[in-house]
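Presented below, as structure tokens, is a lone chain in the form predicted on its own.
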Amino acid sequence: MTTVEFDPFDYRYHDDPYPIYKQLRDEAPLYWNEKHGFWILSRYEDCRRAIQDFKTFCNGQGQTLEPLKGQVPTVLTTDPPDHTRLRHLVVALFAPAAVASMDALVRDLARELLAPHLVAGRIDIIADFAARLPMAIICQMLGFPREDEDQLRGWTDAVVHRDEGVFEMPEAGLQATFNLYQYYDKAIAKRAGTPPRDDVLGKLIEDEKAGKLSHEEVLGYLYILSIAGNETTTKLIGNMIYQLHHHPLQKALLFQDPSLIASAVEETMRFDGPTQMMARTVTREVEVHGQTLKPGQKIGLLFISANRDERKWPDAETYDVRRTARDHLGFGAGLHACLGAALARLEARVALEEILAGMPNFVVDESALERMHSPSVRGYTKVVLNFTPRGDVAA
């Protein structure tokens, strides 16, 4: 009989909750949250089997252990055949080759970020960096304006926060979503009677038209890239960050061999990646490990907890930038694995090596670490870094 006890919605957890993960795997793979009423799997291959059973742990119902509340259908929350039209829409806009092209663009868009505070010697990787880049890159391909960025983020930001022990989305996420969804349909009504643009906005637009989507379905699709092109690349680049700082060995292996770069956005990925959770509901009257789950339950796929599992990953507890880790499951995997996966990979190497390039030796100073509290999403919201300052760098 187990004692282990946990509850994601429970800040005390999220600042170290590797031990409570190892913990569940060894006693309690299935685990009964009695409070809230759902379900825990935390193990590599019950996550990866429960992704691949699409049929019996569905997204329809959404991808969050608590209910929806406001939202529109995304293609996250949608299952075949539904699923396979809307993500059939955009993938191509999103896979590797189309991605790979973007490279410059983010590289002239990190340095123009990192440039102003070389010469200081002190950044905010998360505020002054990590979560302006992302949002530029996303703002960009949607077609928004550059000036409205920091809005976006601010209300991308409060859709995904939880209150402490609070089982719901707080008022201030559901106006935030409710903020998102009157922006979409500005920035829609404002390309009326226009020629079409050549950006996701304007496809989609244009796949409304053609009788493709509806309109929710837009305004689902912009709120999910929104989401999905700020938040988990964020709380990447700022992971990967302290990850490195906290294991200097693995940062020189860096600057001995930069090819290892791709490799350490991998690794961070399974080490201390952002995507904590997805949830899923059950469909059918399945067993797992023993225990019967009914229709209608709901179970979180502990993504994290998975990609430490030491019956998949050898020394698992270990950050090794040079282990070959693309199999983790920090974008998810099967039908619904991220959509962006490609443009978060590119975005976080090139934000890994323009970091590199300008600060070779910076500092975290934890003093001032502040992190953020969700279920779902693991990172900080404050990482500050010094470092010794770039006198060539114009301020």
Ligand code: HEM
Second form
Amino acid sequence: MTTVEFDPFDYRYHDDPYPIYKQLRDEAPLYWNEKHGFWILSRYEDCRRAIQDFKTFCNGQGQTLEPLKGQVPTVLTTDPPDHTRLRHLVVALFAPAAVASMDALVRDLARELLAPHLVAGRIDIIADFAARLPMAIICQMLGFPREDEDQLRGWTDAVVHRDEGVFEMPEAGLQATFNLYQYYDKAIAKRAGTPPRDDVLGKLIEDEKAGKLSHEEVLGYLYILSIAGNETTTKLIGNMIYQLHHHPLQKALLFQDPSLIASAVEETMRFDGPTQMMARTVTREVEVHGQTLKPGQKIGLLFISANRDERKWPDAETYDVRRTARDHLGFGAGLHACLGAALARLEARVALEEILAGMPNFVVDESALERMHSPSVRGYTKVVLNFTPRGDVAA
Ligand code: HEM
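Target state, the form predicted in complex with this ligand; input state, the form predicted on its own:
Next comes the full complex, and the chain you just saw is listed first.
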């Protein structure tokens, strides 16, 4: 009988959840949260098996433990055949080959964002950089103007945030969801009567005209891409900088062999990635670890714990940028595997290359760290770095 207690809505678990995740894996690999009424799986093999068995563990009622409120369906919250239809509409735009050609665009933007701070010797790597880079790129891909980025980021932040101990999206999140839908509707209306444009919005508008998806599904696509294309990559960059600050020998390896920078991105995804968990809904009675799960029950797949499962990873608790394994669950797997993984990997790698080049001796100001609060995404909202100012860069 275990005494372990876990509530992902309790802020106490957000700073360092890893000890409780280990306890869950060891003592309660299938855990029942009595207060809110959901299951949690925390071992690698269990999570992977549940992802593959998408008929038993479906996405159709949302990927969060709490019920969906005020949201239209998205590729993430549908099951086949709707999921297959929606995913195929844009998958090619985010494929590794398509994304590889964006290296220069991402690098130019990264340099532009970092430049004014290099002479100062101080930067909030989240607010001044990591929150801006992915939003600027996804806005460009979607076809939204640059001047709208801050507004859109404010709304997407509000959608992901959860109030302490509260098992639902707060009022501000619902309002932000509504504002985002209104924004998309206006953006679509502005294009009426203009020639089709070569961006994601342009493609979705044409696909709607061709009857391939509904208007509601267009809004849902823009919603999931705005949020997913922004929140997690921002947090990945912050977590990576924090881990390298704490592991100076690992950071030194990146200077000795810059080809390890891509591995550092991957290892941060495994060791301290931004995805905590994704939820599923049980569709049929099924036995797991000797207990019976009932149709309609929610189950959280704790990917971040699976990525530290010592049953899967040798020296799971060691941050090692020389690891080459990419089969962590940070980007999920199977049917709903992250559509933007290639883009996120590119942005994080270029970001790290430019940060190491511009501020090689950065040190995190631990007293200024601030964290976001969400059961599904984990990372910082403020990470201040101090470093030797650069006299050779124009502000
Ligand atoms: C470090 C950054 C990122 C992380 C950690 C991440 C993580 C994930 C995870 C774990 C899933 C699987 C969800 C599930 O199994 O229920 C997912 C799905 C998804 N991601 Fe990402 N993601 C990132 C970046 C991005 C970016 C940049 C985009 C946008 C271009 C994106 C778009 C999506 C979409 C649309 C899905 C749903 C795919 C489907 O249901 O078929 N993600 N992501």
